[in-house]
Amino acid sequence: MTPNAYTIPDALRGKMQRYQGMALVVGVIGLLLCALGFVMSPEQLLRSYLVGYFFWTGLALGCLALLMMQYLSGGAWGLVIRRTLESATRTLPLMALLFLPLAFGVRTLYLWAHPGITATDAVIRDKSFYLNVPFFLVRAVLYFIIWLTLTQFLNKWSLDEDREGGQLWAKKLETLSAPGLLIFVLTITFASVDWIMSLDPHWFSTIFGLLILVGQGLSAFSFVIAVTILLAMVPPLSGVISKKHLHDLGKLLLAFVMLWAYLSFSQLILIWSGNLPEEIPWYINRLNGGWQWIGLALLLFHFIFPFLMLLSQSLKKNPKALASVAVWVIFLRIVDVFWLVQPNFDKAAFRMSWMDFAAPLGIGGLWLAFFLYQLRQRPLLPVNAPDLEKALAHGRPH
């Protein structure tokens, strides 16, 4: 098969041209909202694109995450939506870019990082060999280093396995991504301890760092899904993915639900029924104060809603209610990653701020226009993948 094969047509690279400036004019106006709200107010503003800085990186690290699975793991599903994975991950250099907001206000955002806190607190003073200002930008720039090489690999044979073909390429993917997703693994727990947990730096879970995978894989799960079954309405895929392969990621999908759901119930219960002063009130904040009404409305809309909808067959196998499923758990991703960002700041009460949409809203809108330039790039599937061919007929009645 040649690299021509599932080319994106000039009709659909126009129309993904028209959205991706579409993308870009949001995002451009995002920020600029973002620039006044540091002007109003740098404390909110910072919280607030920390809420949408950690969900579309973690979306892109979730789609990377899922790349290196798909090469250890092989399976229909995977091959059909590796080219969304690949350009997913191909956003990581600006997202590298779009944190230089968070290592400048640090000292803002972070309790650790203001000065002469180690004075008066003494659980602060204790963890300040790890705690600190430059050891905290150094992990940063040693995270994305490796994202960025994970990144730059995995694409790069890809697009050489286009272009030779044979098992070698394969073979050399698969055998990074084994150390490769290990390596992965840890950063990820030390990024969320540093981005996210250490907002509040008396409380610590040992599951935290297990739970914010999850959410990244199902976030991206969910994006790649939605953008399958868009790309699946016209040529070339209109012709390739079928029913049964939506069927397969919607299987996926309501794994990475559940999955969600079991280790956040295990987070509080163990939490709960340990009742310990350095970890309960971390609990008791986002249970208080109008924050229970996020939780609930987490433990609803995250998980019994999707859960029910994803256990029909039917609707698995039906393009627009599985996109529609998929874009409503990408936006409770929003959701939960505000509940675990915003109450360590507005503990008494539940607040919201414009900000908390611009900041979203802007980065996202940057994200998706760089997302779809990547997608643009290469052929809609991996035209000399070994594997193609028999995942493409998976998906043909018998």
The other form holds:
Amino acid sequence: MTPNAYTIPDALRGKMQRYQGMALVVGVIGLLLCALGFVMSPEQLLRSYLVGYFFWTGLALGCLALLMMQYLSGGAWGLVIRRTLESATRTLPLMALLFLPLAFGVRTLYLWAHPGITATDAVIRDKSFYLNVPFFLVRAVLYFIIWLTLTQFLNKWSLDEDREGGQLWAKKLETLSAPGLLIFVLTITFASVDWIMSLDPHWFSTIFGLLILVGQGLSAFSFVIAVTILLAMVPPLSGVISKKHLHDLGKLLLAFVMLWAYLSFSQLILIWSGNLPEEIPWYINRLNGGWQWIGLALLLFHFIFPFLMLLSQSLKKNPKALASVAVWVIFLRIVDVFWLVQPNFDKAAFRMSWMDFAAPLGIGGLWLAFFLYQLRQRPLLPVNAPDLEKALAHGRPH
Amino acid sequence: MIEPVELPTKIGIGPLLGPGQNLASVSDKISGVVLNRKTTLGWIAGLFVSFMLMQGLLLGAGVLFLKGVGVWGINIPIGWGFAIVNFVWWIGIGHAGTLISAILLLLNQSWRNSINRFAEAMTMFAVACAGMFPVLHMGRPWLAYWLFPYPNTMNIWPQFRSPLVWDVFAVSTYATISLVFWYVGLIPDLATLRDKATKRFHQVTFGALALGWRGSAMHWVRYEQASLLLAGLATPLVVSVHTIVSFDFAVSIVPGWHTTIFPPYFVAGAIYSGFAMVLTLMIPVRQFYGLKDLITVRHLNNMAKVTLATGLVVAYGYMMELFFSFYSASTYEGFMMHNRMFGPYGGFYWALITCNIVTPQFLWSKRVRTNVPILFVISLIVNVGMWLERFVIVVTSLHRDFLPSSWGMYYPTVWDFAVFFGTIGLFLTLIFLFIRVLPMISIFEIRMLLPAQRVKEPVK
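What would the structure be for the form predicted in complex with the partner chain, rather than the form predicted on its own?
And the full complex, kicking off with our chain again.
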């Protein structure tokens, strides 16, 4: 096998460029609409922007987590999606830049940062040791430093491995991934408290960080499955990525769907049964005034539907069907983030703004364009990874 | 500078089986422990000590039934003492067996083949110990059937909203599936023992237990299907059991109990303590029975890694509890945490942190993971730590109620200890008997690991 066997051929390259252009157009239009929205209602724009931003950043971060996970666990599934994961993590510098509107809008978006709120609200005053603007920004900078550092090394060593081969880089990547994942989990936990939980500054739930973490992993898994299936339709990966690989990926997707439902259910039943005044309002908002239909939709379509679909072995081995389920889950992930964010503001009744479409589309378009650009930079498989042959043989009939 | 490793395995700690093993040697080695080996003095001594310890349980339970739960240290406000601590501890230990036998089977982790039989047996015995405590704690064990919803003339039903009732269903289902899974896994090996046995008694006994297994291709097909199905059933069960155990605490509104991280953190803690217990038992057994070629350092290394990983999840749980007790800005949460750390039971908290969080950090080092004596000591410390964790959760959350007038202390009595150590005796007695009368390692699954057994699949 030549080292360049998985370099992107010109036909695919052209296709990617076309899609990249389309995504960029969507992104730019979306962001222009966001700018218009900002002029009309900065409050609404920031909320919608947070939905889009948190979803797409979460997707990239989920990919970062999966990248480290697959180095630790080994296995064929990780090798065939590694380049997609890497490309997704390399969008994080863009996401750091896109954080700026939130950094500038923090006093508008977050109740605890409203001027004078600590004088009237005792709980927020008691929390101000953690929930204050300077500390919030310092933490955000810290998260990005950690995420970008991990991204940097994971990508650099993987490229070095492509060039030089040998066991050294694999060893280094594995050694970084264990503590890397540990620190990563902590940053996501606190970032989810900062960016999402603190939208309702009175509410708290100790499982929330894990729930967000698993949600991001689920988004990332769905995304890489969809991308991998698209890539497997054309050379160089056609015939290389097999049904067996898809089956493995499908099983892991099912596991993540179940894990998300398990954590969500645990949080709901414990808060429901405790019925404490500091916890239950969060669910009262979300299960009344029309929001309950979104909640029900999440139960039916974010859990039950993909769960039942993914139980089938033939579906997991059918590329089109599996990709459809994956895209479906991605869509429901956005709905979930929307349901986490918006009911904090529209407590009385369900309300949606056109900006709730514009912002996720705009950020998503830009993100996808950047992702496709990154995906084109390297061969589609880690050509010199020590276990590559084994991983590909895993999918072949014996 | 790290040198490139030339070993075939990714871990580079040696193979799953020692050198020179073949089909015959594996069968002889494992079945020989049951069939040929003379009953050693060490085994008799071990069984004797365990059996004596078990008398504590009989005595403790006898006194308890005669006099009532007042012989224990429980009272208001601490109505849940050792009984619940021990229940959670034992049931948690059981979970590693299911994880090894079911989840690792589904994940195609063939290294589990050397340890799954033993771990499953451990699960059975641990669940047996655990199951006793709720019944003992009732005070009127002859009314235990009230736990089940049965139509009765009083028209009284259990409170279905209470997780204590869910526990009844979860634990009994779990025990049933574990037993079936364990027995189904034993059948091919029982047939091997039947075939190798030379004494009539052995032939008849193992023959009856083997249920007519002849090892035909059809048998194996059915066997594989049944194992995968049972593994698929056991996997959600193991999660649900400890989730419901965590609900026992978390659906209440007691600070220190009511926290949403409990379900995943309890499940991780259960697996953590269970793996520590597997290590605690496996290390001496492989030593005394000369099974180092079957349970290799690589197995110990893998188990140590799982212990470390689950231990880190547990550490994450502690950290969330700590952070949110401040972040919540709730007086009660804050007081609970302060009381847990610096109250009258503060020493237990710090001991727990030392045992459960600090000690396993040594497992980051490969040198520690492959050093058998040190690993044994760490596994013991983790076992103690996980018991302390449940003690801290149960006792420190209860003993300072919302009203200072109803504060109190819990002092376990001699009968608390008698029952606790008695169950350890019961557990060890069962383990000793198991080692003696049944193959403690799955013979046919070890055979599958041998190179001679690698048959190429036909081209589809």
